[in-house]
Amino acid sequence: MNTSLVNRKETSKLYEKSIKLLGMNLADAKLSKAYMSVAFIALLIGGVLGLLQGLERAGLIQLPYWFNYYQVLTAHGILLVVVLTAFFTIGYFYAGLSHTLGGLLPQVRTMAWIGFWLKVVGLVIAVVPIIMNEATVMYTFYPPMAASPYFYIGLALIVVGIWLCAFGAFISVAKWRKAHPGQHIPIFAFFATGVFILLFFGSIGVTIEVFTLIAWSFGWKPTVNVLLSRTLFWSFGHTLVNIWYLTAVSAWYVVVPKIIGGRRFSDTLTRVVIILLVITNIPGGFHHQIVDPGMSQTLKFLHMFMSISIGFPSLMTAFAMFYVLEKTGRKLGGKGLLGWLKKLPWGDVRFLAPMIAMIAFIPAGAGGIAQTTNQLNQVVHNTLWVVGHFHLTVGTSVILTFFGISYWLIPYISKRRLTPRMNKVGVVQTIIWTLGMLFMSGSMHLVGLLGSPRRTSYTTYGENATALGWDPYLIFLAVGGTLLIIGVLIQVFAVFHMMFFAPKGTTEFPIAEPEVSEEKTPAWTDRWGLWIVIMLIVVSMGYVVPLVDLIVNAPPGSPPFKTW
């Protein structure tokens, strides 16, 4: 073997060891801190907007005409659904790639910074029309409602920024594999690969839609195919939810066992779960369009099956996690049927937050099955039930996991320590957030079953008795929103305190090892090229026929409308 190649490999291994021993590379840490800062600033602004939205929906306030309910609703969705989640996911996974792969390559770091500024500039360009009431089209921006073309341009820049980060991750993993032949991709990098594959392939459809809408809103294209646009959006919208889920699952599998002093259940099972989530994720978007015309029942049934198939890796995750929790609890001295629960570190926010998130996913997943099923969906479609489900899945299962991650990740990238006092602050914040979501999401589910619509400001529909019966539930919604903004303020304070003011020191990046007696992980699990091909075949099964039909047999197009 070439002597210089051997020396480079040895140098690379020594660098990787130094990163793991001494902490994160300073340049990589600066990158992740920038992403985390934007994420939590978005949480703060989006949280304030959410409170205003909840108070108006409950009939307690009325927003001024120059910043109305629907503007607030649009900005709230963009800031929390797109900005918070995208910036947190990238900051989190890039910190993990730096740790597990021995530092980011300089060109990858450059790509991530370019992606960062593209997303920031895109966010500003998209938000300005919302503030000016020129893009009050909500997070889903369904045509024929037309926003300012600059709103769509801003969204396009955000997507391109995300793509740069995705390709940076792919380059990092490919370079590592080349330098470590015969070795498995580290499990955290394996999760990152799955998430960025979904981010890239899942966003292709909505990117095509956005570029079409740019031409349409500028007047270069007189009409747009509304049904095609909705279909392209939900090829992304459905996948995005599960990108957040897979990001949270990475912490459940890899981080939580380490925090509680245990080991991962199975390296092979973990990788199979990731592969299944990647393959089955994208072709499920039609269950969001289950009441739309223009698509056959056969196609909707196919997508319903593909959506429900995601439940299989989720059930595997539930089994693996409760196995780890029980085994670790019993190792710590837990006796009896449930005695192991008492031995878990409930006073540690790094465990408490993701544990509540995992528990919340049980009813959240059940609600998702209801919305995926045609008959049950007819009852709750376009009601506040859907918004309650969204706040239970994303606002609780995903965001609480993100919060739990922040209490070790922020100190890690800042070379600081989580103090017992800040840990108590985190525990209090987690309890407040949980109660807030219980009030808000619970009342949304219940009032949705009574027929209260989503995406509408407060109205009694002419003192209609049915609408008046929704009021008590909407008051509970407002109570939940008030608790949540308290949780937001505490969380944002905690993040920036840990980033700049906590005592300096070393914090571990917690990655659990698999069981000692576990058999060797099969080599086929690392064949990402094969899994991408299978994923594309499955996506083609779900989308080629309907997309061709929607294009060839296109319904009459619609000109742009401004309904506000």
Contents of the next structure:
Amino acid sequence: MNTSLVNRKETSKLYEKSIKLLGMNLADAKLSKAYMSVAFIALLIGGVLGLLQGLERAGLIQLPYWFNYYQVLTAHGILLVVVLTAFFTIGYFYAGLSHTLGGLLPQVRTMAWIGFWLKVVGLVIAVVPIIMNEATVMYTFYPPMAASPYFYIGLALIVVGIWLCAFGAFISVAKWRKAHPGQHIPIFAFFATGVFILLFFGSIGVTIEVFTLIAWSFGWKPTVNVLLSRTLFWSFGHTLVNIWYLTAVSAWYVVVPKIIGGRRFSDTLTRVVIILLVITNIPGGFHHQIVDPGMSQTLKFLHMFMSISIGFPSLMTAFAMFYVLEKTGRKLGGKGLLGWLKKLPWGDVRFLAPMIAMIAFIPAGAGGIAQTTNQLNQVVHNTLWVVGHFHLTVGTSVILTFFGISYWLIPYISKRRLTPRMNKVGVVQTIIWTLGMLFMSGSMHLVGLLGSPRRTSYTTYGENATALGWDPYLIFLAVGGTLLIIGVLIQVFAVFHMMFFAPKGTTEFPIAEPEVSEEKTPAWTDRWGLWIVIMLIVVSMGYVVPLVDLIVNAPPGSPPFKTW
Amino acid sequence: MKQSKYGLALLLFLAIPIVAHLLESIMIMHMHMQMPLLVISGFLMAPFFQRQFPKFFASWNENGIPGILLFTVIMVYWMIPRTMDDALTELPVEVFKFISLPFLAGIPLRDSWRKISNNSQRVTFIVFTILFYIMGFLYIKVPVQLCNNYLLIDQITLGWGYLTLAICFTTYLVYIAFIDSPKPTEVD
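Okay, that's the form predicted alone, but what's the structure of the form predicted together with its partner chain?
Below is the entire complex, every chain and molecule, led by the chain shown above.
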């Protein structure tokens, strides 16, 4: 072994010791804290708006004309599906990059701060028109509904902010690789690379769309190609879904095994799952457009294949997770067929929340596969079923994992401890959230099957019997929403309490070790350039045919409409 | 050996009339799916032939250059719009496509790629990238039908297919040139 290698090993050992003693680098911690604060403030506001929406949708209240249902719906969507998730994801991965790569580089930190402020300013610019009822277009902002141009400008700034953070992450990983030749990218940083690649490439399409819409809503461009805009939107929309999912999965693979006292499942498999999710993802967006006219059945069929292929790495994940849980449970003394389940630390919120999230992903994933199918999608497409579906995937599988993460991440970045009392609060919060989602998402699924539409305020359609038959389910929806707002309040309290008031101390960033008899991870897994190129080829295969058709054979475009 | 069987199975699958007809019915699928798959089938079958005829490969393709040249010639031939038309209308040309792409492009590619130097690999890559850009612009810009069997919109679609692939290749070339040159020995 040469001296430089020995020196490097000693330096890294020294660094690990210093991290143990001192915890996270203060400047990096501040950055993550800023991101987390915005994320959970967005949760609070978005949650309150969600409650208002749920109560109006159930016919229990009527929102005033100056702050109507659709405005609330738009703000709820933007705050929760864009702001909460983006800020949480970036804060979480930047904390992890700092931890696993030995602190962020100063220029990367600067980039992340510029990105932070761009996103915050963008958010304010986007939200003001919503409050003024000038951008009541819902979070998908489908043309020909036209919002105020400032709404789109705000969104563009948010995207640029996200890109800065993505490039910051790429620089960090590239620098680390240069300094550590022959070593594999640490697994957490590997997840971060996958997520930021998806964030960057997935948002290119929507950025093009947003720029077109800016010109269109200012009146510089008289018309816009509606179907093309929707296609570009969903190339991003669906990728965003999988960015949340991949973020949650990172905690399932890396963090959960450590918390339950086990080891990670195969390092190679984990990396292959990430690579597959990155490669297959973007063209999956078409399954959101199954009922769109102007696309042939053959094309929709081909894209169904792309969507289903995303299910494959998810099934690999399910296998890996059950393996880890069972093995650890048995190591802890669990006997019999299911005895190991009892040995898992159910009283620890850091395990309970992601565990329920994983369980919820079983019906959520199955529902997703059902919806991807052309015929089944036509039954549920415009109904509350879809809303129920994404409250189960994003609202439960992803968000509960994020909540679970917050109970160690917030103390970690704040140099404080998770007290047994706060752990109990977390357990109660998780149970309330689960019940709330069971009621709300469950009743949405059921009433959706009965035909109750989504994106519509409460109406009985002139006392129509069928519409009246939806009412009992809608009451359950409101009950669920009420439980969820209690969950939101407890969660936000817990986050800020842990950030500022919990007892000082050190908290570990839990990263599980791979199994001892682990096979060597092949070097090709680290060749991200190759995976990006394959991803781009898959994207081309998915998009060239429909996009050329949509552009060359386009109908006359649509002028802007303000339908509200 | 398993690989060779998969290669043969792929070739036979692609030769099923209904499969061939489906893939040939859309211009971009004809050129960017059927033809590469035929090459891949040959690529997979190569080990069988390399084992059966080691002397042949050793004497005719010692340094890999003849093989890569043959591959290039065959690929360039099938990029000419006229040849696609011929394949659709003349059975012998169609048969030639099913023979030339696997056996005269796929197999030589596999046999040559590791024999040629890193620089030759890069040159091949760059040549194909430039070729793809040219073909892309050609198919997009030409205002008339280049193939009797396909519509103008199919042609434009294929042009964009070429262009996006060329962009992907360029991304890869930039990546290996500046960020991460592959070093096969570098495993921990």
